[in-house]
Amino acid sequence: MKTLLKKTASLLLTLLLTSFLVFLAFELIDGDPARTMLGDQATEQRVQALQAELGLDKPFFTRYIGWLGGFVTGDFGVSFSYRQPVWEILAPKLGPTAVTGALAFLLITVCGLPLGLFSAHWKHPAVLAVRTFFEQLIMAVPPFVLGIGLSWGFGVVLHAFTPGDFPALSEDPLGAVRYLFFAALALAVPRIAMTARMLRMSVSGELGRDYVRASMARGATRRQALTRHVLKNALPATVAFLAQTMAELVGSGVIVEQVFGVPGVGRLLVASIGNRDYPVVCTVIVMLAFFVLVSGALADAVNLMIDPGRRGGKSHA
């Protein structure tokens, strides 16, 4: 119970600090939201009037406390650019982003883990050389570059989808999922290679341990030693890596959404930063930070479920 309270307090403190730093960044960087909205030709009188309307004439801490109080109660404020409540703008963007992330994570898990296990048995020098070459090559490709290639190959050449013509999830769910699959694939491919490499290294390291040799000396086959003992100690590090991958998908997804023209949270965030629309930016970043922190907490919980003995930081047979 004490550990849970500490983790909750740490999460809340991190979110508070994140929101404050984002708010402070908008205070320090050049650019006035009111002047951005009205344009450079606007008179000073009109700029000041809009600043008063948006509350920008108030002191920094007054604005921050006001925004924070509203956020805690579920009122995320009103967008400067759209003149609508932030939640009304953000809610329709969550679906495409969530589906893309879920598809990418599913691909990473379903493909990365089996590849990692199988490749741990490949010992032939020629196979190792080819595997290492392609592994490094795939991991080095940025998701947005892969996204451009997939968009051209499957969209322009093969006509599997129409780039830039995203069908709404509510109107054509299957068409939207098919469209988002290629964006998810661009996110997933480099991380499939990373996940396979992580699990392979963990498994290979455990296979050389004394407890594995002792188990095999007692009559256990290599497969039995792998399933009974090795995976128990190798999986927690991979699970933690997958949790980290979930967090990284958020950042990469922003660029990939731009490449595929997906009307998701990433595109909204980029546009709002350019418009100095801090009610939207602060809300989105705090929500993303919450997702990242919760992913890490879930990874810790899963690690303990897989191997309670790791609570003390030790592996065992």
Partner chain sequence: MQRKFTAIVLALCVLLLTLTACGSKGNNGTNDGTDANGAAARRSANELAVGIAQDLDESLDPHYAVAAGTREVMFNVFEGLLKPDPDGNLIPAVAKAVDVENDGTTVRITLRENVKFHNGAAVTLRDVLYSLDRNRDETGGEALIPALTAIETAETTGENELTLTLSEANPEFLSYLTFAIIPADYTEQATAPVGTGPYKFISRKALDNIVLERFDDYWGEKAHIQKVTYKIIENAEGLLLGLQSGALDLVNHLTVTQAASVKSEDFEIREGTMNLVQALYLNNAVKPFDDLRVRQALCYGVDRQKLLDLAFDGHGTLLGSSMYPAFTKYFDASLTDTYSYDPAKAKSLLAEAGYPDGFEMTVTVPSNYQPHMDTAEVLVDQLGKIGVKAKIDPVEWGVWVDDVYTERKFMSTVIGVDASSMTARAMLERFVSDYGKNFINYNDPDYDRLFAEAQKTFDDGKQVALYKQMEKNLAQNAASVYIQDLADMVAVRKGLTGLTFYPVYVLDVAALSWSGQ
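I would like to compare: after the form predicted on its own, may I see the structure of the form predicted in complex with the partner chain?
Partners and other molecules omitted; one chain follows.
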């Protein structure tokens, strides 16, 4: 109970710090929101009038405290660019991003883990060479290129979906999920290779250890040793890696969202940074930070479930 309290407190503190740093970053970087919005035709008076309207003429701390006060009471403020409440803009973006992330994560675990486990058995040098070649190739392909390739292949040639015509999640959920499946594929493919490699390496590391030989000496087959003991020890590192992947998926979907034309959080974040629309940026970043922290905590919990003896981070065997 005490640990839980402590963890929650540290989570809140981290979020607070994150929001402060984002706010500070906007203070430091070039580009005034009002001037960016009004563009090259604006007169100084109009810029000043807009600054006053947006509250930008107030001192830094007043603005930060004002924003924070709103945020904790559930008022995320009004977007500078769209003149709409931040939540109104952000809410419809959450669905597509969450679905894409979830599908990608599913693909990664379903394909990556078995691949990693089984490819650890492979011994033949030619097979290994082919494996390395494909692994490197897949990991090296930029998401942008992969996205265009997949859109072209599945969209334009095979007509499995219509790139650029994302159906709204609320109106055509099945169609939207089908569409997002391909975006998720573009996100997942490089990470499947990474996950497989990650698991394989920790499995291979464990396979050479004494306890494996001991187990096999007691009559267990190599396969039994692998699934009964090795996996248990090799998994925590992979789970941590997957947690990190989960966090990354939400943030790094920007390119894929852009190529596939998915109205998601990533695109909103990038556009809002460009517009210096910091009510939107701060809300999105704090939300992402929360998600990253929670996935980290989740990974710890999963690892604890796999091996309750690991409490305190001591390694097994």
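Residue numbers count along the first chain shown, from 1. Note that the rigid core is defined as the largest set of C-alphas that superpose within 1.5 Å between two forms. Quantities reported herein were computed from a predicted structural model and do not represent experimental measurements.
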Inset, instruction - Provide the displacement, in Å, of the CA of K7 between these two forms, taking the core as the superposition reference. - result: 2.6
